[in-house]
Amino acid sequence: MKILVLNSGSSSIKYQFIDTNFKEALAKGQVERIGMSSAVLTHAPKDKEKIKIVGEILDHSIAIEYVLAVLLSPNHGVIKNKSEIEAVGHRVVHGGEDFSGSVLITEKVMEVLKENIELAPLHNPANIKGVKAAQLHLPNIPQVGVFDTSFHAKMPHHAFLYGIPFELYRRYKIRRYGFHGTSHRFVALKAAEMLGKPYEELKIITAHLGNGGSLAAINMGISIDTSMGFTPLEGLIMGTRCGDLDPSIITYVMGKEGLDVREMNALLNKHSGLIGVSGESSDMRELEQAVEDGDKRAKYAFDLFTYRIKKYVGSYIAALGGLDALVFTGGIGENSVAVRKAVCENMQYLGLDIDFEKNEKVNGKLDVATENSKARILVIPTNEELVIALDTEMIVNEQLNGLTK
């Protein structure tokens, strides 16, 4: 099945056109600076030259129009007719407690997505715009929503509840939801393949480390805990997010600095984390260079980042009651030798023994643990778009089978 995968942000749309039969992208790209006269579409078709188009793209509908145009282009396209697009899979950040899996998007589903906007005000509105734009230009094509939160939907109450009055959970659904679910699920399944063991029999910790980052503890195929919480702000220190924080700091700083809720939210989400501590960069590559150059604040940021991951790994081994594999993925997880080394150093007593020489030579999938390590240490490139495409195919086929019965 040929599926268009869309990841719609407030001013951008990332896309891949995937053939699920071969599990490969026939084309991929993104539209940036939506709403501006200098918007940019970057399009990379398989086995063809990458192109860049600059133009006025004022909204998501026009952006999708551009995407479809390049997919159909005689010179740069990969299809001859829109009918070759058999389904559209949408990344949707927040499904709340309403969706424990991917779903065919209907009017009822759209209403629920709107109700969940207050849980993800920065993400769900853009995801909804992307769905509406795709429905407008591909009106007879099945649309499927794949949720970042759904993989974590089976967490036990003791993992997802907070120590606040229970009535606040009942009234406002304040709980741990977790994110990056498609990535955690994909690399955990790949880990089982690498180990040659059934996914449902393994204890796995997955570390998705990029500009945003989270860990998940996966027991017998079920996410039993994850570091992100009610929002993606909780957990690890990230590129611009603070991660775990004493709640009293928020009211204290608001009082001292005279900040309102919006300003404080921006401080915690956009001006904290690696950039806030280092004053240098939110990019781990630049921070590692600054550390080599002797920058003390960059070293503080790097150490905070890796120490927080190490603490979560230890606590999740305890929660799982053991460990078969620790998986690193995401831009930092896949590419930073220094981060993997810092996280896994001196962890032999918990069953993790990293081979420093192997760790230096990662290029794609690799087990960087020593032969004597009780648990494996795996580096696995993530592919969230493929997960979305495969889920979309499954949902569409289920729908078609239901109609033919």
Ligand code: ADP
Given for the second form:
Amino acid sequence: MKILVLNSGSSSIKYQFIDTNFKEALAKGQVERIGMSSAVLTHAPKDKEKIKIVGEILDHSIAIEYVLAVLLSPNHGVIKNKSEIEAVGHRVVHGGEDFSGSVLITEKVMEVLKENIELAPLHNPANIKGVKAAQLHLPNIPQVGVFDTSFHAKMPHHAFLYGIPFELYRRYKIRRYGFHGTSHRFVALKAAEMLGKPYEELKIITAHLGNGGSLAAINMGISIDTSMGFTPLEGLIMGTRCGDLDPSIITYVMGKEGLDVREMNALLNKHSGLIGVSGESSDMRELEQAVEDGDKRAKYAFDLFTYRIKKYVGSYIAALGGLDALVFTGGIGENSVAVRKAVCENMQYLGLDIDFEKNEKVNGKLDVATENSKARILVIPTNEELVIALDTEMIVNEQLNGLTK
Ligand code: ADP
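So the form predicted on its own is up there; where is the form predicted in complex with this ligand?
Time for the whole complex; same chain goes first.
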């Protein structure tokens, strides 16, 4: 099935046009700076020349028009007719407590997405704009929503509740939701494939480390805990986000610095984490270079980042009652030799023994544990767009089968 995968942000749309039969993208690209007169569309078709278009793209609907135009273009396109797009799969950040899997987007689903805006005010409105734009330009084509949260929907209450008055959970749905679900699920399934064992029999910890980062503890195919919480701010130290924090710091700093809620939110989300501690960069490559050059604060940031991951790995081994594999993925997890080394060093007592030489030779997927290691240490490139495409295909096929029964 040929599926258009859309990841709509507030001022950008990333897209891939995927043929699920070959599990490959026929074209990928993005529209950035939506809403401005100098919006940019970059389009990379497979086996054809890449293009970049700069122009006025004032909203998501016009952005989708442009995307369809390049997909259909005689020189840079990959289809001859719009009808070759058999379905659209949308990344939706927050499904709240309403979705434990991917769904066909109906009017009722749209209503629920709108209700969940409060839980993800930065992301869900943009996702909804993307869905509406796609519905407008591809009116008779099924649209499927794939949620970042749904893989974690089966967490037990002791993992998702916070130690605050229960009424707040009832009233405002304040609980752990977790994110990056498509990536955690994808690499956990790949890990089972690499180990040649049934997914439903394995204890796996997945570490998705990109600009944002989270860990998930997956027991017999079910995410039983994850480090991001009510929002993506909790857990690991990230590029610009603070991760776990003593909540008292928030009110204390607001008082001392005279910050309002919006400013404090910006401080924790945009000016903390690696950039906040190092004062240098939120980008791990640049940070590693700074560490090599002897920059002390860059070293503090790097150590804080890897120590936090190590602590989570230890606690998740306890939560899982054992471990078959630790998986690294995301830009940092897949590429940073130094991060994997620092996280896995001196973890033999927990069954993790990293082979330092193999760790330096990663190119794609690889098991970097020693032969004696009780648990495997796997590096697996993630592919969230492919998961969205495959889920979309599955939901559309289920609908078709339902109709013909
Ligand atoms: P996003 O979360 O935006 O999808 P990515 O998964 O692409 O981000 O991860 C981006 C991060 O990966 C950046 O911090 C970048 O520095 C880091 N990264 C990419 N390549 C390397 C590398 N070779 N070594 C260390 N870090 C890397």
